[in-house]
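Given as structure tokens, the chain that follows is alone and in the form predicted alone.
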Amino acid sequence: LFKCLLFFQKYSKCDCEVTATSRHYVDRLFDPDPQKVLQGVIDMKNAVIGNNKQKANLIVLGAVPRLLYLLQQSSSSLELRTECAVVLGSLAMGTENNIKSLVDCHIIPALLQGLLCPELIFIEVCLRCLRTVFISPVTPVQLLYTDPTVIPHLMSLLSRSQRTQEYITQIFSHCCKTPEHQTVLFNHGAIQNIAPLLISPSYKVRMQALKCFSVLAYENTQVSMTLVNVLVDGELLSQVFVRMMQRDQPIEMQLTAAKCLTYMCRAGAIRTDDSCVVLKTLPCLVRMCSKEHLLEERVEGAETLAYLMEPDVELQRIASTTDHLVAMLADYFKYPSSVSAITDIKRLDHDLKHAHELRQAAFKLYASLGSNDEDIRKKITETENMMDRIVSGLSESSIKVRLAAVRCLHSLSRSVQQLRTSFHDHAVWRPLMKLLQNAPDEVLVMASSTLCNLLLEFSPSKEPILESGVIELLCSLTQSDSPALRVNGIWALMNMAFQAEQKVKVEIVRSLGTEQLFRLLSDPDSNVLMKTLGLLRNLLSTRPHIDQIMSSHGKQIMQAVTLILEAEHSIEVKEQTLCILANIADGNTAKELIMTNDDMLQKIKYYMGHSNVKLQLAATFCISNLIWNEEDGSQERQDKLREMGFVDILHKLTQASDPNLCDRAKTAMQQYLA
């Protein structure tokens, strides 16, 4: 006890200390004698250097607001006013409280205010202080545009030192976060004015300037356009990035380098199949996934490498032959490994902490290496433990690596083959489920997707899954806010009810409500529209069950086909509906449903006429079953329909330069004829 309490004295009496130190510090700043508030200024500089506890100190007691009103003071000494921005500037490098701290005092407006000086050493170090400030995750960027004058202004000073060019377009790629900025930092000039940076003398203006069009083509069509028409020294920009990309360059400016190549091609400013995507970017992007880079590296690496041959089949074909990428992915889930040549202690303790981001990132990858090509999936299911891998993802602590891990899974899940054995063997149904309980919406939408797949009619998962309960929590997606759930909802719902048994299509009414499906079948999404429909023509097949559901929901099933058949809807929306029609045509007595509605009768007399094929061809089918002679009471429906018109109709119909729809009106002559 005794001893603690001298450590507790000790420690009180240093805090006292340091408290009185920064007291004093921002007493000096109030001096009357400039010289005197100069040399207090230069001595608190040398105080805060490396020291958090100084710095949060003088914050506290005030020293900021007092900085600032010095510096913005025209009376105030150049040399006074830029030792003040140095101190905020090594303020603003401590803790995030600190940066919060200084934005709530209003540095922003005062530093930008501050680059309207004419003396070049004041302009440096305020743009040095705000890089510090806006490189902080804490600060809102949005106060870099509030001001319409500021973006332009910082374009102006581009060209006034390389520490200009340096600050300037740091602060950019870091205040570039949306479309938004893309087009404002687009239409004041930034291409032209950052583009000859990129052969500066000076390496951390070419990094920057490099960054910086990094974050202006992403996803930006009308940036990428402009970049790849862009010459430097009479250099087209591409080829530019590719030198840039080359081994002997520091592996942060050949990574960024790629990016850019990448989301130009993402764009679709250069073709996948040009020489600098497939020569050039794709193996370097490959190169810095080997376990000889650091791990932000193999991070960057492997999710830019993702997101540049998610769309492109023959992308994923020729990645998945280089360089083993398939295999080298496998070291990511063993990292650090027992002969890691990391002597580093830090650095191990920060690649432990953080070795969750290479299972995301090789989730990524894979995902998108097997998004088409069905050997490529089978290449990934048959590296060691994949499948377990996968398994123990979707159950990880860190959200990122579960929804990665769901999405290789739902990668691999378009797989007919990988659906009967990989998925079967190792049960992965059990932790999707699990998944679904309680998961953000993002996760929520991807699980859901890859249920879709497991419900399908040959996967052998289906059955386990119908006897978890999920037709309970299906229904529950299908009343979410977001349409992608919804849509998948009613997918799932629509594959489990394909050639499923009666109990198994009741319990799905049942669970689903009249009411829901018939709001669905209203969405304005038209996704959800069309599952709607398909799962409502699924459970509406096989005689027994059309009649079944049919005598139970028959009048609101007919007014919502009616509903769809007379508004602004696609083709492929009427052809669905008509296609439900047709089944309820087939049943023994919904049939009468539709025999007793001459209004109905007159629209499929209506679609028969129609310009579109698809259409045509639906409404025929709908006659065709219901005149079908082996039924009962074909006689008198063929009489009724004879005097409306349909065997006109019909007769026309068979000269149809449409084959498809030939041949059906001919076939529905027949029951005429026979």
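Please read all numbers here as calculations on a predicted model, not as lab measurements. Positions refer to the first chain, counted from 1. Compared with the form predicted together with its partner chain:
Scanning Glu124, Leu535, Cys175, Leu285 for the location where one rigid part gives way to the other between the two forms picks out Leu285 as the hinge.
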Given for the second form:
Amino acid sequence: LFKCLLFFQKYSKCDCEVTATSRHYVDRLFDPDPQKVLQGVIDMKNAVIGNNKQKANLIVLGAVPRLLYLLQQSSSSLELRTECAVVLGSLAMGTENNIKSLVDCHIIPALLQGLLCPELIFIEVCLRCLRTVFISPVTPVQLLYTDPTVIPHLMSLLSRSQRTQEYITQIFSHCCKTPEHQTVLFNHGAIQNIAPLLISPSYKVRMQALKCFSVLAYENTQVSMTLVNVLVDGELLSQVFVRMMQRDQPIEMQLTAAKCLTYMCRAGAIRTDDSCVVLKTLPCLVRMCSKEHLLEERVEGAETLAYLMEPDVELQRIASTTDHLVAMLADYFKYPSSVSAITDIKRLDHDLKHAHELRQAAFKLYASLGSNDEDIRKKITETENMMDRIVSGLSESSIKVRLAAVRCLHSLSRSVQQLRTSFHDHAVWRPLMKLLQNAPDEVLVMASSTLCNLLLEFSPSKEPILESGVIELLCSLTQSDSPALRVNGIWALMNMAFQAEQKVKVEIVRSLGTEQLFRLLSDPDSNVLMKTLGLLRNLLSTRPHIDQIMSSHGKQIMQAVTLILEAEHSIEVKEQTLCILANIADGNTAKELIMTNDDMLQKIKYYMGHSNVKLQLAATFCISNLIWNEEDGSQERQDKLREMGFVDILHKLTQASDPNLCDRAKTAMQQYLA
Amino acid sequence: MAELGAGSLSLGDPAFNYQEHELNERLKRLYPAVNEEETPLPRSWSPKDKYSYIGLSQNNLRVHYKGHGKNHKDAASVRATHPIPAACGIYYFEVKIVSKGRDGYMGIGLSAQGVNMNRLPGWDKHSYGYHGDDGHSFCSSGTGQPYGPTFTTGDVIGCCVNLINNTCFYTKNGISLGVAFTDLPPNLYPTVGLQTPGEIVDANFGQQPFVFDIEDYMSEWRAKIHGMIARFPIGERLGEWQSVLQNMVSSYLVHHGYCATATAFARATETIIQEEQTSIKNRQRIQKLVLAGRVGEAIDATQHLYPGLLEHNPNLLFMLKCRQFVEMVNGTDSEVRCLTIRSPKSQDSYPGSPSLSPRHGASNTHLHTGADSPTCSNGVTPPNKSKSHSGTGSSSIKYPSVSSSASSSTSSSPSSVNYSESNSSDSTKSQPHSANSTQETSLSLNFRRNQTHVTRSSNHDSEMEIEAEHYTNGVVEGSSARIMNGTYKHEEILQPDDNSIDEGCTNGRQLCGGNQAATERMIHFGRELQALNEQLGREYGKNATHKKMLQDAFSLLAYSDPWNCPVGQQLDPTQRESLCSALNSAILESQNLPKQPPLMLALGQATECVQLMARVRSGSCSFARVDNFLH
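Show the same protein again, this time as the form predicted together with its partner chain rather than the form predicted alone.
Every component of the complex follows; first up is the chain already shown.
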């Protein structure tokens, strides 16, 4: 209200005259003569068309509640009510502030109520106004779903006229934002009611119906599965969409039809090798990326294409050879172009506005293209200035661009060759590290995942990353609330510890702290557990390292191992744990920690007789290390274990059907024979 | 197909015939603007234009390598039988790799006539290729550029030449690989080259459906070009533009003597008509006479109204006289008519505004003798004859009886119905009649479209609408591709003659209406004509056209049933049209008015331009066809 007052004051100062006439318009709405009121509304209608200032004035002066009152009054004539709705619709066409004011005045329930009127003309103007209100980003879409009778009623109005069809489908396509919305619309027969509109004689109706299907099918298996079986005038819906993608159709229609098919394909309703995907949807989307289209279309085309082929390497291969797509995307980075800066400001403004969007869309598409195939990755990195672009993308101000750039980098980092060459040449680790310092979780997940790959032992970037003090950072990631970040943190540490120097291992243990290490060993996420065990295993490799670590943390580690072996865990986890035990058994002094722990020996014995070969193998490996001949005290250990009945088990295992297990057991037996 | 190799399929083979049929159908659909008489399309590889290491089979569609294949010096190519015509706009062919042979050094592409065949396409000047072993493109150079994926056994490679922007792109298994070459020269031949033993490829020039959806690609370019034409900037000249169009319409109406319509149009658009009202009416009257077959009266009227005109145009006079003779045979000319039945109504019984427009060519400075087929509609065949007939009937009711004083009994009854009645009574006449009625029905189909067209420009002049119903701007598809404008109902022209026509018709079609005196009059006239010919021969030298015309006309007498004889065509009323327009043009010329309406000139000009575009190799002509814009 205060705001309104300020607004009012501002206007009353600078625009007394306008306000005075505006006031007159509002006053006439209160005339006792209904005929004069009608004339007043009609005059108001003519006054506000295309005049934003006038619209704002009328709203401030309180015209809206009065108009709504007249609209709802059953004593008002149909003509008056219709004109009121027209004026309200006109007011809604103004600024976002206008829409906010209208929504605050509860225009939506009033108009929805108006739809119950039998007169088509009145229904149409109400729908038109509702449409304008609902397509505004400031209107909460939930308002469409508060009254459960609204959706079924809108469905029933679809048959009334082309106008009702256009407005209602447009409302649906803007108000279907969540899976819940999809379900509500689906359950009220949206598909059956809207499908026939795809062959409406009106382009607008066809287009809005198509948009409806694209929002309904997005990530929705139920809708998509239903859609593939729908017939429109005897033709399968997918074929109708294919026709809408024909190259002489308007771009908007081609693009939206391609989106529908993309969503249906991703939801599993259409196979990725179906010709309508391979020969129609994919080429259509590639076309949308070409220079001749509007920047918005190119962004949408690239994003949809990235989404379409993300899980399918064959589609990635096809796309990578279609119409020079990889090279074509390089153009996305050339905005604003030097030409646009010189020629006109408007163009520059337009380019600037879309530059971020273009870049992030290109990065996304590159990420999707390169996610599986080594040749495609090579092609991408060889594109002009590609690595430089990624590097600068990592430090852009727009989060969307940063995220897409790091996704792209992540996709490319799956290539051993690229890690060894271009990644090192361009020192991508530097901006990546910077990105990790202070970023939102989604960026962090991608960045840390990329870092995992950069820390692989063959990566030349590993050294400089280590020197940059990454360990602290990764350790802090393992304390994150997000399981994905915990996994990535511990995964990176695991990679880092692989065949690492003693001092690195010590640094990891010191920095992580045993407490945190054991907390991770009881992590609810099995991935985190697996990677933590992997880290332990990597830490406990080569004899001096094993002895060193076990001498300082032996007690806790043995405890943790016991706990895991006793608890309910997957075979993989148990196998990994037994491998750690086998590594411990390889140490000089560390061996004793097992030999003196009868409980642990019993466990090993148990796993040697387990039904799973992998576990048997790991346990046998452990025993084999304990009884290894050439080491000090091997005789005593052999004796003790013979007493405990291990020889009998080994003997039995030499008869095992699995050749690996059989070999392992024989080798172990030889230690006794020697 | 002139050259047929030792293929497994022979000409008589039904499979081959089917394929041939498929091919023709597809080529016609893909490249409608190509005139194959001038520029034939490639249909197979040429057994003459190839290196000796190339073997051809399967109707010259399969290519295999039969050389040593040791190194690049053993490369061999073959060209298609013909270069790609520019009028294709967009041209496409596919090659399936049957076997990659030893090394798969295959090249698919284009080359100009005369490029060395002992090479793979792309290596030499005016030669372009995409090679399977490395996926590179070769643009008149021995070193390739990275272009696309490699290809091998089982792949289908397509090559598309865009003659609008002179580029080329390839496809692999139905997926476009993007532009490979730009700035291509004209007259390139589809070409393949092979280099190692065992390499076999099959071409598809349209024999089979293509893997790539080329028609979809074409539709995009068609839409682009149509959009370009529709959005062609006229800039500052917007107002000028409108007046030009108005003048064109107005002059067209005046030319054909649509007096009332022209006046109404001029009033609505505030334009000025150059010609006097009476002059228009005079011309209209004479045309009417010619079209009704009363050539004698037409000659009299012309001599009366435009003294000296025919004297200065002896050729025209001779043609008119010849026609008069033919009409005598027909029994329609007044000189014989007056002898057979009641004397015809005098001229003033004709409607003040003519409802007949002669059909004529875009370049109708001379007469088209005998060359026109009577079906001059623009190719629309009525789906349901009876239905369209009734449509015609209803439009005939609206037929301007306005000024026809003689239409007491027949004006309200559709003439086409009259005609079909007589038709059924005499089976011998059925053929020409049914031809007429077909034409007529196809006309009626055009009415509505034409009507809206004219209505728009005439500001909803209701008078105009009625008249417009009887005409159509049709285009005759034919080798000469002349533009025909308007045709008319020959039945109706005779209608104002009370019920005489009914009698005339039921009397049967007999020479000169079957009247002895009339026949004698005709013979006499024939002699006069002969004399005129000889006189003209003496004055201006022998004229072969005249001789032929005369011969044809006299030949009619040699048959017992002239309507069903080899030269019977002359008796068809549609034959009057060309003469009518020639006379009209001559009159206009004598009045220092353009002998052709500017509208027809423009239309002819546009058509010629499009054809010229094809000749100067501008590919967009295939999507800018004039008939696409005539509704």
